[in-house]
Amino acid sequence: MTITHAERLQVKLYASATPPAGEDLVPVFHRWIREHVVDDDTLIDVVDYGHVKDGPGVALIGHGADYFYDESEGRKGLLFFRKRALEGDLRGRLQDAFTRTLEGAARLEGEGALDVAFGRDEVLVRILDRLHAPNDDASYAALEPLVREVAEAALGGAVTLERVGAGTKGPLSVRVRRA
């Protein structure tokens, strides 16, 4: 098995303006469930983890993927988490994750009462599949060109990549910045 078999991945965009309080998203996410805003996944529940410092924030739980108004790293942002297999290769799964993250951010920005904005100049990519993508040099070397290709297409220009958490027990992670 190789990194191309990795299925569980995350993409995070960071809030660029004064972010709203997490609890303000709870009714928005509940409405998204009622209105079937994500038409090709079943959204199930909303969970508020606001009591956890630098934690997952508010989670919109779906069958195949979750959306978090994430507060990890001490920075708020929208985090998309693909937790179930998606047909295709890792490139396709990364493309899907970038697309859904950008679409989710646009939806939240369209919620006028929230007054939230997300930057498109920095993205965090994590592969949460230690069997297929251990946090080692070989996995990073295989992941780096795929992330670069997908990020440049999704963000519309050249990017720089920085490995995050090398040599740690954390997931294989890459910080992407527009050049």
Second form
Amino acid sequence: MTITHAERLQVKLYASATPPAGEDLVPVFHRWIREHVVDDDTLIDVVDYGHVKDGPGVALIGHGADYFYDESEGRKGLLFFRKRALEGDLRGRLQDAFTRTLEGAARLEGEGALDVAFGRDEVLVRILDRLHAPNDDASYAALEPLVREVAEAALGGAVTLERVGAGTKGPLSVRVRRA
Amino acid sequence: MPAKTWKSELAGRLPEELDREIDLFEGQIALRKQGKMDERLFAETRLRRGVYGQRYDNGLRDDGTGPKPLAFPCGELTKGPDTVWDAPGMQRIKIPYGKMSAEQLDMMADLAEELSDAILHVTTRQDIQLHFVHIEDTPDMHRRLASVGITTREACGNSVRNITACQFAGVCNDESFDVTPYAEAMTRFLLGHPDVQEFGRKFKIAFSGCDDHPCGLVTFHDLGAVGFVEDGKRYFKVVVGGGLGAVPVVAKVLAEKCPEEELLPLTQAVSRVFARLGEKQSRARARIKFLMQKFGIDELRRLVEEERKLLREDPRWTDYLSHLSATDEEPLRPGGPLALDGAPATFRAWAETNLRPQAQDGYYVATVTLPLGDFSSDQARVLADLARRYTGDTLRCTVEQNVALRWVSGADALALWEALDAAGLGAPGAGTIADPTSCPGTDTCKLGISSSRGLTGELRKRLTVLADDPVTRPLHVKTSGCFNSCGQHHVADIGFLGVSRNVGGRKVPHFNVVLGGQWTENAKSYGLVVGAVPSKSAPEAVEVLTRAYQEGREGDESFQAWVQRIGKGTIRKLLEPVSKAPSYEEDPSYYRDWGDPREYGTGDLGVGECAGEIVPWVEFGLTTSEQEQYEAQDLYDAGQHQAAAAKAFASMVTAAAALVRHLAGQVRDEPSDVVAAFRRHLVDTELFFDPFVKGKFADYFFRAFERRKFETDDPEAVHALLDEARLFLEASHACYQRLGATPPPSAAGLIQPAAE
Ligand code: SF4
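Taking the form predicted alone as the starting point, write out the structure of the form predicted in complex with its partner chain.
What follows is the entire complex, opening with the chain shown before.
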């Protein structure tokens, strides 16, 4: 199954309660660049797409990965996007993405002035690699056990999975909920 | 199992030539990585495939405390001079005359999501751009685009860029005929044509179906073709040598009446003349407008006619004429009446500005307003589905950075709008003051000086109310982040051009306010700078100007006529209250640009302890120069062209003298002395050089000096001189900022005290 070669993937945690406006994240992300808060990647730039409804929100662009204060699906959240520069297979990349998303969320929650919190009981995983992981049943069948295994380890308990966006042109996606 | 590749996946499904070209490009990427290809050659190679640089790709980023290196893993590897290999770049995707299919849009949505930041950006030349793309992802991107019939070939570089045309072509009530098949034929004919490979600069072509409306904007193109019919036969008026850029030039008529069968050979002849005689060494003077200025339009026409005679017959010149209907579009659904009665008010408001009846009964063009030209991958897929469901697959990007859906039945308009609105695409105001356009500016462009997108985003929020007033609604507001004018501010009613100013020893982002441009009649005339305002005051400047226009206009006087009548002096007085930045201590927000919390460019300028209190003499000189430019504009407006030219030149002398004195002490006020000292101290030392265009602005000064008797009364030539004087002053400000309030010892050490 070629899905193990999939390189690009996203993990999103949803903001709870009343999330801050996207523009409030702009100075925070700029500071993250200045302070090199991610020590094994180069953070490059910040872009505010708040004018695009339900779009990518505010992007912190990096070399190997991006962080978005994402607004897609009409729900704000922290979305980690692994783009490149990670050896290994999809399991390893999923593990890394979960870890970094959780770390990023904790870091944002630690930004007192932002007053943001992210739930840990719902996660969206998207595989942005239509070559190795087209949005079809076979890909989902291969992805499902991997996500379950990684999510249970990362979230510390059993999870339920729900495929989302089946039959659409969007990427292969799965919603994870803590059981 | 070995990993699949897009190359293997798409094998046999790409047009052979495109497939080969992309393989070649992939090979060139490998060669460059192995150090076997020169970086300059590689840069032009990738540009010709639309793979462009982006801000910070020199590996440096000012984080608000000064420029800091960005640590990319590629080490010393570059993809061009001063362009780090790993730094993300921009992919420009050529969309000939803006026309795209739902399938193509779906593909671009996927690519934006996987390889960019999930945003598609429509440019003012009907392209789509994706940002933050890694060079090594581009060959597969190109393959996937080729699989849906898109090539990025010659999207950038010194070649024929995207050929644009009015988005209403074929469905317009006012057009002479549909120019689509001609734009298509020209695109195919020139793509990769050997006669367009040796240009010194880019070459932009536009089509229009009529002379009166602005959709084609032919007058600021290198070559423009306006269709008309006479005695039942189709002709084009062909114009050449137009351009915006630093000094805008209105194209001149090359052929009043070019028969349709002559259009391609004539263009080929123009291309050959441009390739042969156009400037190659100095990029700053390499567009065809300079060739036109050098020879004059009559001599250029003669050269083109001579060249035309030498061309060998090519069947492609006329083959397409036998099947002009090949580009015709078919509606999917029967036309029907637009029912506004009883429809929601929000729909009616949208219909008023965003629906335009087609020439074909019962059909409309629906314009989807895109804020800042941006839409997400999710929205792109919605648009593609709606195009399939309602229109028979007919989408076009517009030069106002929107997307048009053609062949919408009036009976479907409400359902279409509801679906658009649900996706966040149902905003009204297309083509009004509430729909300002902008170039990328400092957000992503390497050359940006001020945040054109940041300002435009702010204007969008504030100008909606002005769209309710029929007086201000039709005004166009356009913003460029620098003098290259990609935001087309010269042809806006109110244009903004990003510049930077020194206030109390700190840089403050500013915008020049450009008024009086004409959008109609294919953007027939260009505006002039009336002054600069701090970036943070630019929205107030719009409010001040529109309020004064609302209150002071006579009858149905246009904005342009109002500007002309009350004069720039009065306008400067109106703007005075919003022209000055407060001190840093009073309001530091002026020292940051829109949407950017970093201090604006302080890293480039050491701020001395007393910098906030002492005004160096050079600043007085630059201010005086500015004042002289205003006087030159007033003289120009009064029709005193020679006096205006002399005053514009005097303003250049004043600015140059201020810089010379800043560096070298004394110089007499005689222009010849100032020129000599300026050349020695600022040009020979390259201190005046712009990082990108080098000595271009100094050349303006030297040329003005050579022509200093100013006997010309030609308003266009004087207008150009005024523009050049303005740019020279901006370059002087920039030079002063680089030097700092106290010139660095290294600069002072380079020069001897002036002997004058
Ligand atoms: S006008 Fe200047 S800032 Fe704007 S896109 Fe063009 S070059 Fe860049």
